[in-house]
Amino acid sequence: MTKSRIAAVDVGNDSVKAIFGELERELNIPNIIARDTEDRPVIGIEDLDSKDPLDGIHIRVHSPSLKENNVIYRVGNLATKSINATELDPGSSKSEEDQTLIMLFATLALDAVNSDFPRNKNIIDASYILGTGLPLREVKEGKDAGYRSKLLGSVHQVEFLVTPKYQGMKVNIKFDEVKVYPEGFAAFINLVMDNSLKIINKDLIDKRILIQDIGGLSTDIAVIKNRNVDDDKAQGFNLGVSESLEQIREEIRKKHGVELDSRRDVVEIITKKNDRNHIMVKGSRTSVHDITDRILLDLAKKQYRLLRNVWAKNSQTEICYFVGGGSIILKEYIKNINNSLDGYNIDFFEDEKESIWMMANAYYKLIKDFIRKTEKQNTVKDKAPVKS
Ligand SMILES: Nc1ncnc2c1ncn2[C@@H]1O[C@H](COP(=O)(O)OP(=O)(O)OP(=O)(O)O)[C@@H](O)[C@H]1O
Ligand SMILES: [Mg+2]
């Protein structure tokens, strides 16, 4: 039997953050995909062994699991420039998404190409213990048994079609084991514990917490009490930072005639540590400080309000902390509204990364938690005496 590679793996709607192995691998990919035909062209000059294999993911997948099976399509960047792109629409089920296991199955046959699986010309056969999570939503529902089921059942098979470096591989994957965690519920082991799943924040550990997950496309507020998610008072709120980013964009267009890349783009302007909120216009240095301020003000008020509603239906909540990409994005904005508001006791991890990744950091302290628990039952059957 070959041995299984640790994979702990967060499909969020604005990207996917994964983690390998022992730590010795991470992906980070935009979420979409695009349709695509057999030979996409290859622009101009472009010399596809010199390319990022990142920059041109252009796969086709089989899987009993997805409802259209033997779909090619443009992933991430290479989906980016594509008109027909689709983004996961808010209202949608992540579980039962095509979408979702074609950006699974894409990260993992990207890890897999740079594993020491077993391979037989151009076919790799890998083998994963996967980490994953769902929106408690969705896990409330009761779809994670079968999300999980749908990955186990079957081998998934990544082809590689025109991608740099590794066009014409095929990747076979196949699921040892698979967990599906509530996503809030993870956020609070990783606040809460270490990769040895010992309880680094002791004071924390106890309290009744919020966690407020800013995403690209919707907010979570898991509320944590007895060291538990409480399942019924968690809520999911469909409402992001991309269209607000997308709204900067369309803004700094119309006034400035600047026709920036992407929403990343919008959020370099907003974060970089060196002339913030400034654009250069016809080679001039131009402030974007007017445009910025106004509409994340008005974000950062909406998510305000959210927070509101949830601690007054949970009045003996001691902090709430502010978790994802969208947090960095407001802090400011949330800091400044609570100080002149209500002064609730709120907190932001000052680590960008940490914020990020938070859900993928959790996967991979509860997959490896699981690995050490299911290896210690192992050696306890193995010692066990043999009837002779
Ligand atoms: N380093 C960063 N600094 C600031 N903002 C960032 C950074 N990285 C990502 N963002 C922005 O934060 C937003 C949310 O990113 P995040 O990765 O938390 O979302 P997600 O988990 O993929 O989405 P969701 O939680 O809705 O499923 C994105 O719109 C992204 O542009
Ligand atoms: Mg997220």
Ligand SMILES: Nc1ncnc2c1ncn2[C@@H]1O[C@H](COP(=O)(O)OP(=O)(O)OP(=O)(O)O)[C@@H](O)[C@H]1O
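The model shown is predicted, which means the values in this text are computed figures rather than measured ones. Between two forms, the rigid core is defined as the largest C-alpha subset superposing within 1.5 Å. Numbering follows the first chain given and starts at 1. What changes on going to the form predicted on its own:
- The Cα position of Asn31 differs by less than 2 Å between these two forms after fitting on the rigid core.
- Core-superposed comparison between these two forms: CA of Asp265 displaced by 2 Å or more.
- Relative to the superposed core, Arg137 undergoes a Cα shift smaller than 2 Å between these two forms.
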Given for the second form:
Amino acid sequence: MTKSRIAAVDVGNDSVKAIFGELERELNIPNIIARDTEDRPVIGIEDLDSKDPLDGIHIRVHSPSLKENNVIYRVGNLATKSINATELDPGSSKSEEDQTLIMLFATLALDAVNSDFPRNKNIIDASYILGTGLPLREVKEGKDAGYRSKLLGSVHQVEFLVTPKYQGMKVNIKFDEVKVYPEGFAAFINLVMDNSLKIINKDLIDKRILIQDIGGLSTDIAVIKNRNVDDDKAQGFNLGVSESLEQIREEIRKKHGVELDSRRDVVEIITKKNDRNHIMVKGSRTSVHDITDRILLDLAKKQYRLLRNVWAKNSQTEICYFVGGGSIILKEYIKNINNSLDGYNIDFFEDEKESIWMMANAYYKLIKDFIRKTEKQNTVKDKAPVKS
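Can I have the other form now, the form predicted on its own, not the form predicted together with this ligand?
Below: the lone chain, stripped of partners and molecules.
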């Protein structure tokens, strides 16, 4: 029997972050896809064997779980160059979108081609134990069960077409187990446990805390007390940063005539270390501060309103942690609003990578904990005396 490999995958609205095996591999792929044809033209002197596969993901995806099956896609960096590239729309449910599954399968296939799975010529049979998550709103609506069932019990195939190094390879993916966690709860686990599942933040364990996770399409506010997420009081909102990023992109296009490929380009302009909030217009460095400040301040005010409303219903809260990619973009705006208004005890992660990878790290810890407990139960069963 094929030994299953651990996969912890955060299908974020901006990008997919994934951790595999015993922490030996990480992948980060922009969450952008574009439908394509079989014969992707190879430009100029492009050498498929010397290029990075992540820059040329060109696949056909077959799965009974997809609404549109057997379709060819450009994925990630390659898709950003397509005029028909799609990113997840505000208001959509992550658990119900084909794009979520396509990104998940593509990421796993990219790991599988470099792993020790059985091979028969160009076909790889890959088996995974998956830890992943969904926004709190979708979990509260019970959509996690449907998402999990889409993955279990079927074989999902990714065929690499015009992809550097992997052209012609096919990966059959099956799941031995899938655990779907609410994103807010996952953030709490990441705050208090290390990768060996030991408690690293004893101060937080018995505190009453909020965790406001600002994503691309949604915001989750987890309410933690007595070491558990209060499911009744935790809330998910259809408010993320994607709509604001699109607005910035559109206003830059109208005002400066500059076409940015994707929301990720907007994020880079907002967060880069040098020349932040500047773009090149006809070769000249040009500020877009007026556009970004107005739109992001408006979004920060809405996020602050969410915090204020949830805190009012949980008045004994001691601290709120802001996490997720959206919190990096809005950090300074939210801090300034808080300093001039209520002065809540709030905190952000100064390490941007830690904030961006928080969910994937949390899913890794949770799936490792699940495996450890399962193995322990099986050991106890094996040692149990046999009744005559």
